[in-house]
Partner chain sequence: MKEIVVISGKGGTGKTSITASLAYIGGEDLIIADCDVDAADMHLLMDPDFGKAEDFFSGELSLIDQDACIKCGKCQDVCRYDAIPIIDSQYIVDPLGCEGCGYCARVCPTDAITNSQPNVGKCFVSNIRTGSTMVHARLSIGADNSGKLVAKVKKDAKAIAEEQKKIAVLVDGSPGVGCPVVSSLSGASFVILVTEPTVSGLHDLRRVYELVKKFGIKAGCIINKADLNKEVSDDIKIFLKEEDIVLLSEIPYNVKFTEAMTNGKTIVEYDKELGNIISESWEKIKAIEGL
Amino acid sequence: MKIAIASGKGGTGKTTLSTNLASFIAESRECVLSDLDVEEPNSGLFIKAELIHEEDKFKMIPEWEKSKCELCGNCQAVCNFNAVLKMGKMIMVFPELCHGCYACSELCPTDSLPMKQKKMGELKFYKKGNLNFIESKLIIGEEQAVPLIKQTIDYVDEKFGEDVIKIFDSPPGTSCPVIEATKDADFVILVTEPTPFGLHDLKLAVETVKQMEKPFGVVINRHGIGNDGVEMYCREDNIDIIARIPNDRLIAEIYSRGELLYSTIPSVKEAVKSISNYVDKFNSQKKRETK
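Which structure does this chain take on its own in the form predicted on its own, if you write just that chain?
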């Protein structure tokens, strides 16, 4: 079971929910939490676990070999991202634009653009009891998050079987990194807040997951502030509100200290318990339908 926790905007509480839900589930069974917000991962601030593995992650970038090149211009013609350009008597490669698709390299008639490794980030694996925590982070100056997100998900899939619940703390927004983080998820939890801004970006997120044909539900964080626009929207569109996490100063104080909430605040524990039960029910129903 893969659960992606996403939102249409930053600051809604994805990390709060991800870390507390994963830790709650890990009290009774094995669980994996993966922080896919690779540009600024912060789930590790709340997960106190032992580092057991780390590795560099690389993407493949073409490197021009002048001695072999006949300057046919085929590489420029096949590149959809303008990462390879023929300029006079030389071929320019722009690593920041390259998506590592291998088109220029594989279709070069003289093998003048072999693919070479370029470090893009790091992956770390932490463990505490039943909780497995995977964190990836882009190196400074690296612009593309999608390749590292994909490699992180592949690592999780290779390391853990299908019987383990996998929670993905996704990047904010509705752009390419979010699509990559949620495209293989069995269920998407959209976290929002009951404000006009929250509602606006929730609508964008809902349209995105609908286009991807992903089952989803909504969690309202900071419930009690703003207005009832989010509740009305969900009712009108028959969207399940899985849980509501109240707006509470104590939550902010505990969060600011880098501590988990559910073990101290009963309302948060009740919320993550409701979400866990909802996900289990969804998973059981899905298994029955596939038999």
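Here the rigid core means the biggest group of C-alpha atoms that line up within 1.5 Å when the two forms are laid on top of each other. Numbering follows the first chain given and starts at 1. Nothing here was measured: the structure is a model prediction, and the numbers come from that model. What changes on going to the form predicted together with its partner chain:
- Superposing C-alpha atoms between these two forms shows the smaller rigid body rotated by 11° with respect to the larger one.
Return one more block: the form predicted together with its partner chain, after the form predicted on its own shown previously.
Nothing else is written out below except the one chain.
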């Protein structure tokens, strides 16, 4: 069972929800939390666990080998990203523009552009009791988050079977990194805040998950501020509001210190409990349907 926690707008509480939900679930069974916001991963600040494994993550980029090259220029012609240029008697590769499609490399008549590994980030695997936490961090200056997100999901899939509950803390927005992070999910939780910005970006997020044909529900964070726009929108569009977390300065203060909330704030415990129940119900229903 894979649950992606996403939101259009940043800073609505994805990480707060992911870390508290995963830790709560791990009290009773095995659970995986994976931070896929590889540009700015924050879940690790809230999970105090033991580091049991780390590895570098690579993307593949072509590297020019001069000796056999006939300077035919085919590599430049087949690259749609302007990442390979023939300049005089040289072939130049711009790794930050390369999408790793292999076209220049495999279509080179003299095999002069073999693909080589280039480090793009680091993956770390932490463990504490039933909680497995896996995060990846993109190297600053690397522009493409998608390949690292993909490799992180692959790592989680390899290590854990389908029965284990997996929670993916996704990047904000609605563009390619979010699609990558949510496309394998069985269920998407959209976290929003009841403000005009929250509503506007929630609508974009809903459009995105609908296009991907994913079942989803909404969690309203900072409930009590703003207005009732989000509530009305969800009611009109028949979107389930799974839980509401109240706006509370104390919550913000505990969060600011990098601490989990559910053990000290009853309303947060209530919220993660109802989300956990909701997800379980969804899962057993799905299992019945596939049978």
